[in-house]
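Next comes just one chain, in structure tokens: the form predicted alone.
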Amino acid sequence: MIYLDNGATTFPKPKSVINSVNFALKNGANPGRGGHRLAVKSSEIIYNSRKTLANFFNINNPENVIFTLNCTEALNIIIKGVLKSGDHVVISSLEHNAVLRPIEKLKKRGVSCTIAEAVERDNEKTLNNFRNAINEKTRLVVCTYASNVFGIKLPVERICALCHQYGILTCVDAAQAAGVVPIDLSDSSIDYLCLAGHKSLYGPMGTGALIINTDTIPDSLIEGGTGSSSDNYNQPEILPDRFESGTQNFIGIAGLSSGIKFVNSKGVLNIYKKEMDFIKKTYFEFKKTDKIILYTEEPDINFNVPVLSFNIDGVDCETVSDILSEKFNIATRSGLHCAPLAHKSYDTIETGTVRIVPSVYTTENDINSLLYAVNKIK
């Protein structure tokens, strides 16, 4: 099958993660919960990975690596831990529903939320929409590195300066621009980065980030045994036993830490550019035409990662996708893409889109494929 379904998780997986999953399988015991050889290799595997995303991330402190199942958990850690009743937040208007709908649950207890929206190609009036929404009572922003729909990435940087002169705590969703777009925590306004470990850095699904890039720490999701402190009835304090109650996710962990180091090994800018020149490609020719309708102006290495959607006239989005999966193997996803705020921001709310990304492994016999089957199709 030709897969360009990799922003729901990219496929197939690198052989070196696999390899480290089937040694976790065979080799492993139960990390922190024993004295034992294995319990103490495994233990060894999680600190090692918590320092290959430090440094890959460019953060000193190993420890501010909180493990997650994915990077709706790392969000909900954060907008949970930090927004209490009273409290205003700050989304912009491409968010995903891992940060729309912990909003709206905490909008009965008491926080408000402003939606700052996100204008495509204009860096100044996107980060004038986000001051304006600041109030005195902002405690958290809250954006997305780039929309998982359209692909148009946020000036995020900027956005987390101008909160900091504020005061204001900032969270970051990089579901789909980690190991896309080079990401710097040294030198940067980001307080909490919250990663998909299973998308753009190549490891399996079950795996998820947080990384704490402040003093200021967020009260725990969830309490329980961490292999630490056992004779303590309260929860440790400290990082990463805060967040990490129960049995880790060490299998996935493991091969979480493999896809990382083969994003390092190609180049986190040359996969960019390559994914890039092919959605690039897939525009251009899709612009030949006014059958195919695109909602964006055409995809910038300034302003996008590699995510393109579109619809074809007279056809639903579902259909395009399933005769593309049935008819030509090719691999897309349909619909709303659990991100409403964005479609509403493009009219697509009641149409939903059709959407590819491609990977490392995607190639230029792949592109033309799916560009014969639309043409077919259309």
The other form holds:
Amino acid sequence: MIYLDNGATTFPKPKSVINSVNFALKNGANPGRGGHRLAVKSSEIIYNSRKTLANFFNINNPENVIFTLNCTEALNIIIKGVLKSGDHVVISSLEHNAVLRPIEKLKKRGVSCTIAEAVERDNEKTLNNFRNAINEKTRLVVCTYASNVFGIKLPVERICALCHQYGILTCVDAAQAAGVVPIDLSDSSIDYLCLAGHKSLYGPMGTGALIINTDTIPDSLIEGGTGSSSDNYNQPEILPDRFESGTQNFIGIAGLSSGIKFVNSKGVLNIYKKEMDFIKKTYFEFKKTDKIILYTEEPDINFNVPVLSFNIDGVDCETVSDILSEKFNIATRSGLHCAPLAHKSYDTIETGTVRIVPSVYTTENDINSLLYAVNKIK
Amino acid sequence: MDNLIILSSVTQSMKARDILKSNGITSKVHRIPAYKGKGACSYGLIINKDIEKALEILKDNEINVVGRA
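Show the same protein again, this time as the form predicted together with its partner chain rather than the form predicted alone.
Next comes the full complex, this chain leading.
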């Protein structure tokens, strides 16, 4: 299968990731629970995974890397752990339901929200929209690093720097960007970085992380056994235990560590350039024909991540994906991509779109096959 | 034995071990038995040499030492 649904999860996974998962399955005892050799060995694997992530995003303290099930859990920890009744939050017009839905729930508990419009190719206007959205009660700004539907990159560092001028905490959803765009937290105004382990970090599904880059530690979302201070009825304050209750996805975390090493071996910028070239080629070929509807400007590495949405005039998006899959053996994702706000922004809420996202394993032939297939459908 | 440093978690223990190693002090991560109510379900480091120096280094690196055993 020609797999162009890497925005949902990357496939295939590198051999090293599969090997790490197999090793963990065969050798894994529960880390951080017992004192026997196997338990300590598992704890080492987890700790080394933390260090790998800490180094990748350039933070000093591995304990500030919190492993989660996915990016959604990381976002929920921050949104629900920071915001209290009476607080105001600002989000962008491109946010995923992982941001929108927890905030919708909190609205029923007295939290208010303003959506700041993200303006394609105009970072000044976008920044201004965030500035105008902030008020005296704004406690947190949550924004996506890049849209999972249209690939638009937000000027997140500038948005976060603006927030810090007002003493506002910042949370960035890097699900679609981590591993494909270099992110350095060492000199960053990003307070909380939320990651999907299973997309461009090439880890298994069921992995994610929250990186805390501030001294403001949110309230815990889930309380339970942490393998530490068990005589204390209260959830520990220390990191990462505060946010890691219950048995962790040890096997997944082992795989995620190998995924990051794989990304490092290829070079994040090399990956970014290669995948953007594929998206640009696809865009240019699609643009040659009137029957293909495109929604964004010409992809540019300064303003986009390698994600492209389109439609074929007169054919609904789900049918396009179905034909691509069944007739041409090409995997894409159609619909609203769990991001109704983004679709509303681009007026595709009624139609949805077909989305393609390449990976490190995508070839020139794969793109040529996609172009051939789409040409046949229209 | 008085050469067991109690730390607050296995993550802190491994971080402490790495810091000591980079300062030339060898230590081993060890599960701590319940000790005077502190450290129930906890981890620490066995340090056979230079324990006072190790404690200084950990203090300088803001590693919270919960106790000694």
